[in-house]
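First, one chain by itself in structure tokens, the form predicted alone.
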Amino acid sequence: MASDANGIPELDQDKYDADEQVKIICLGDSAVGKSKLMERFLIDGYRPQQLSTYALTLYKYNTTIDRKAVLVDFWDTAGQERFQSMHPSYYHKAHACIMVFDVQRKITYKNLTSWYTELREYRPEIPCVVVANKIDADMKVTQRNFNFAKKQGLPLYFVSAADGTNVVKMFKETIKMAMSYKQNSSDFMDEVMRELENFELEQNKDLSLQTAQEGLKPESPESV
């Protein structure tokens, strides 16, 4: 899917090399409220772009950072997370990650470990925030210790997609982290994936050339 995704306008990931383009991915189990958080943040006219072929939903957000116009693409899983694994292209060129769990469902918190392990396999360095969603159901959860974020040294936000608590703050601070990362890093994994893509392209070219040359060979006497 990676090569196909890079070949159509909606998923041309080369655009994320530009200074004014940022990619932020969302991770977490189904029904933890990832899409609802997006909609709450972009409530003044969000335009989700459904890409069902790639099991993605893109949310675009325009902002200004340090007097510079920046376009942020938020990538939502659109159901892929049910398989407990994402395609590598989902992580490709991401500048930050928002990892969400539901405070009412313990399993979604336990599964953060798996999501984080996969994230670091593809994106070892990008900033990541942990989001405890649905606190409106019981505000007492904000007094509990969620050691996963502390153990990994990640920021933890208690939010509610239903009433908007801390949603704007969380998104805006994540965008700033993404921009800071982009401006100050040379991500090794981007280089690795780019080299792999180039290698695959060269292999395909060589195979096509070999096939064409074999088709032009004269028939041997034995075959006449």
Second form
Amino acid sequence: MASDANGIPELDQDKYDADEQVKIICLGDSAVGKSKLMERFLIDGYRPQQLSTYALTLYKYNTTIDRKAVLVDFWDTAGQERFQSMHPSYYHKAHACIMVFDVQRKITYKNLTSWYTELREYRPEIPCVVVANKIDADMKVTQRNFNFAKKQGLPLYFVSAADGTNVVKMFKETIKMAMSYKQNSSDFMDEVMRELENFELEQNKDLSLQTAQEGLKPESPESV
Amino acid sequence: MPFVAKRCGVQFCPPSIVLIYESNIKDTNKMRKRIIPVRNFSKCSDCCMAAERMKHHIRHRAYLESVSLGQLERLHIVLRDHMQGHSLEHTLASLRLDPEEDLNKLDDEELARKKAQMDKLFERNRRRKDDPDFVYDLEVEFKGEVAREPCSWDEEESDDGF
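Can you return the structure of this protein in the form predicted together with its partner chain rather than the form predicted alone?
The complete assembly is shown below, putting the previous chain first.
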């Protein structure tokens, strides 16, 4: 399970344990504008890394917080949201979450409930913000209450990736929340995950021992 | 512009784009019809590329000057969907935005069609980095929570535990 959570070979998620590294994930339905928000924020030379095998896009962002250089990795889905569920590795070691819906499509708002439930399964404590995107399409929505955020006690941002309203503000505040979460919490789930990881390693050791004894050498596909 | 397109459509057999246009040459202002055959096009073809090819075609480009690439692409999509055995209703629905539709359920191409529709509004409202009035960190204060009105999307609260 734990090795499953870490299971992206190209990515060493242990780096997120380092002080100067933060991981922030984006959640929400297809076409709510998650990538567009990222691109608007990182307008000056964003360099996304596509991991299409995992339906994942990573954006790197360098910033300074309290005179300390911080590297933020934003994790964005590239179609994985279609399964209305994300792979556990997506949530693994995340320090904050940006949850987006489209103010023109009610279903994307309604689906926040299931995204939020899944988030809390893996990351019960991390800060999370709710983002109402595409307000440029209908400014009247900014006069309405969206109860979901209030009910869950989450900050709500009215933004537009198109004209830029409140996009930078939202990202900057989320990064701050992620940093302060990282500095101040000894996350219980992290501890549990670490235990599980060790446990799994022990098991794997036993298994490889066994294979060695039986004289079976596992062969990698490339060597054929 | 010597020719101004008024309407366009498709003809399935043989696959062609039909263009009704006004000719400004000779000051006749007569409506004319031009049927442009779509060649080397199959149910596996790339509609965007095919549309581009047609838009720049030496014999047709003057007539297509006032037809956007996006529209030409959609006409090619209609043709290709037909070749794939889809009904016209299906194709037209796939090119239209329905706010009630769950876009998570669509495949890559269907989703791309919806996103292309959404992009129209996005591009219209977009502020670009090189626009004179561009502000990177654009902050707008909206009414506080207390001053805001309830939202109809929250109405069926008890049903789904929202």
